[in-house]
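Quick heads-up: it's one chain on its own, the form predicted alone, in structure tokens.
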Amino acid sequence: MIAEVCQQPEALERTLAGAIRRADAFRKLLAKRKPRLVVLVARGTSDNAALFGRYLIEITTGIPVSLAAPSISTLYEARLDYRDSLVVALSQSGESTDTNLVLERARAQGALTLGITNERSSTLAKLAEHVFLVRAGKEKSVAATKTYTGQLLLLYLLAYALGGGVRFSDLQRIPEAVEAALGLAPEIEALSERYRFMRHAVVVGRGLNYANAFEFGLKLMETCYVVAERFSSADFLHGPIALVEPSFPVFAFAPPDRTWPSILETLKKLQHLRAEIVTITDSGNREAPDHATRVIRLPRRLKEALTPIPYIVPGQLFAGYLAAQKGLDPDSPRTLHKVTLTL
């Protein structure tokens, strides 16, 4: 898992090198035949990067996302209206049993459909009209890590094809800012061992950062056995604030830029409970070490809307260190496989 966490600056750059072209292309397509809404389907890692592609096109596109039930297809054999739709399959494998079945019939039923995987021979690959290819390398740890920062770069791509203000000289910065989030390694392994006995967690993300809470959550559970609860800063003043106690682990993804308000808000009241709070942020943010117990900060600041792909390699890399303090192999998780078929 730590091995592959570091493959991503090179994984990043092949992807996006690979991509550009064809986003070109679709681009065009798309602008004979503009979707009136964009759904994603997908499922585990890859619908937490759905969830970042919800945002990320609903912000610069305005078109309407919806993210899919796969069980209204499979379960309950629905057949929906997808005249004047984009379909868009996330699946790292292209193998997952639901995803596809989605996929296909809503191809039968009149949307333009696109794939974005890991697996260029897969059988989502085959299905889907138009293909994004990660191109990670081959991912051996079942805990899905380069391949999820994969999928959220093709899916700026997506959102620049369907006409949103996504430059390719801002992605080309990407891989340098997650070169510099893998140099806080040795910080963010330190740090794992103060939560060595850890079970429980929530992690809180807004906006574009909203999906990092999901998978930095997802991680913590698959790979260490925490139960992480995940929310936005602001569902969890609803309501979830409750649980929280003295010394309880809150951790946050904090970028200085629109959301640091609702998030800072959110952190005042876990220092009032004395919760145990540790935020992911970077360097133009100044405010956070005043509202946490530790801070992760990146060297550089970034952009509001650039900043989900480095601000998730902290958690990547802490998931599996708090792994290893554990004794736990976060290659291998127990009852789970890298590829799993629902219906």
Contents of the next structure:
There are 2 protein chains.
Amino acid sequence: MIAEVCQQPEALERTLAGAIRRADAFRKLLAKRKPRLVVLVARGTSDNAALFGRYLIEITTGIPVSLAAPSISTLYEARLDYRDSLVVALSQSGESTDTNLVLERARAQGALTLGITNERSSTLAKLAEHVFLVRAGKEKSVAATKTYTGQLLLLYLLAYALGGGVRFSDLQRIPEAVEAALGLAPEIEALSERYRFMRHAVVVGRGLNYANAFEFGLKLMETCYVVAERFSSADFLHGPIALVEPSFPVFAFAPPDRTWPSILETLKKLQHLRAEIVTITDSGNREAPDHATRVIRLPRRLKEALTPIPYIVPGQLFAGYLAAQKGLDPDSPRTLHKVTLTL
Amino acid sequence: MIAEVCQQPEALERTLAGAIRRADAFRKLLAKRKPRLVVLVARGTSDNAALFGRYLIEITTGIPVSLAAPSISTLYEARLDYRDSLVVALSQSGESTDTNLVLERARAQGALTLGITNERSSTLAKLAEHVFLVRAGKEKSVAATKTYTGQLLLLYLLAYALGGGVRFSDLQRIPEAVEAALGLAPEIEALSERYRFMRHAVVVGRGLNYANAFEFGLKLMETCYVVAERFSSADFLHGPIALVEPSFPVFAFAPPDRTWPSILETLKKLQHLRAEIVTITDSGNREAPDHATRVIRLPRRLKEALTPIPYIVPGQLFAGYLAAQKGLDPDSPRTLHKVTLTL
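Which structure goes with the form predicted together with a further copy of the same chain, now that we have seen the form predicted alone?
Shown next: the complete complex, the earlier chain at its head.
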């Protein structure tokens, strides 16, 4: 897992270089046939990437996005009116049965379809009219890492293709920001010892980093067996904050962007409750250290829209090192296989 | 809380009787101006009701539904293209700042708007072009119960108004099914003792009962301070099941409908892992007792689409009694107030 986390700068560069031309062509096609709705369908880590895509596409293009509930097609066999829609399936393996079924039915109904996958010759790559490839190389660890960030990167290109104001020159800076985040590895490894006996936790994020809260929480569940709840900082205040007692661990994604006032309000409440707060932020956020028990600070100050990929890196490292602290093997969590088939 | 749980049959009857005419009028209006997208916006318990609405509307009408992410409007100030959309805000108090802001902006952009609230003279009731009222009487407990089931009932009427095949005669049978579920109170009170020291749990549901998994989990968090994760049975298999060790408590909504094969597959895996399984089902499900540590069985067999309201009742009772077992006051959870204001 840690080895694959460290492959991310290269994987991201390769993925971006390999997809720019395709994104340009797709943008031209979409300019003629602008979808009124974007539907994202996925499971597991890919579904967390979809959650990021939801925010990015709505924020940058104004086109409404719906995160599909696969059972509505697979179990209830409802026929959704996806005319004038773009249906995007995300799957590392391209072999998720339910995800593929939703895409196949949508295509049969006349929806434009796009597959985002790590496997060029997968079922998904064949079913979808258009394909964006994550070029991360084979992912061996059951806990997905480099394919998640690859999917996020391709979602920027999708937002671009949909007419959103995304610059390639900005995206080209992401691999070096990830490289810089990887430099935090020794610090994060040392920090992980403190959480050796942690059994449950809450992870909060908001806006473009909300998906990272889901993804970091999933990594804590899969690799460390920590019962990790995931909330937007706003939803957290609507009930679940009642959980928090002194020393209760809360991890927060806290970029110095327009979500910060909302995150800060939550952190202040948590400080009052004497929670254990770990924030993931960057050097541009000067207030963060005053509102946390421990701070993980990325060295580079990042543009607001570019934080999500570098910000998940400390979470991936933390989960990998904490698993080691707990004597667990993050590459082969109990009960799980790399490809899960559900309907 | 328990008193308000027990008021539900009357509150539901009142809500239904008071809204049928309005639903009929709304159906006529929507027949002339059929929305291409339904957007549901809410926080907390109301957001769980919205999750139910998402499944019900897509299944019964085929119109795509998007669950709004309020921060996209409130923090990022994106202008979403909600032309030809119906935007529905759900709020017990009608005073949720972010929910109201999303609705107000959508209306200004020309979207059709509907408010679903318990408060006739609230801000939401004034902002929305159309209003469906939950007539549950004042809800005093911080943990929402009767307003949740009232919102679910009005979402059936919304699905009807959108052209879905929902029969009033079916809805009229829901209050008696809830009354029958309330008869389980002594059994559930006795059962709650077993979970006195439970600190974390997982709640699973799927399809029309997926929202109940979220709502029961939220009640366990708010009133019992149990770290309760919520998953669809499919998503649970995509990673989080790694959490499960012998005696790990998992609660499952298990109606004998088309979600049962998927739930059953999950329960079998959980049995193999020697989890503690509590299923909420009804007398129509004969297989359930073979795949659970404890079964809560509603006495009446229910039509598939009608299970969600009666099925949450055992969850509400369980949370209320478990709070009492733990020496907590479910009406006034620590840290929370009845109305939470977020942006």
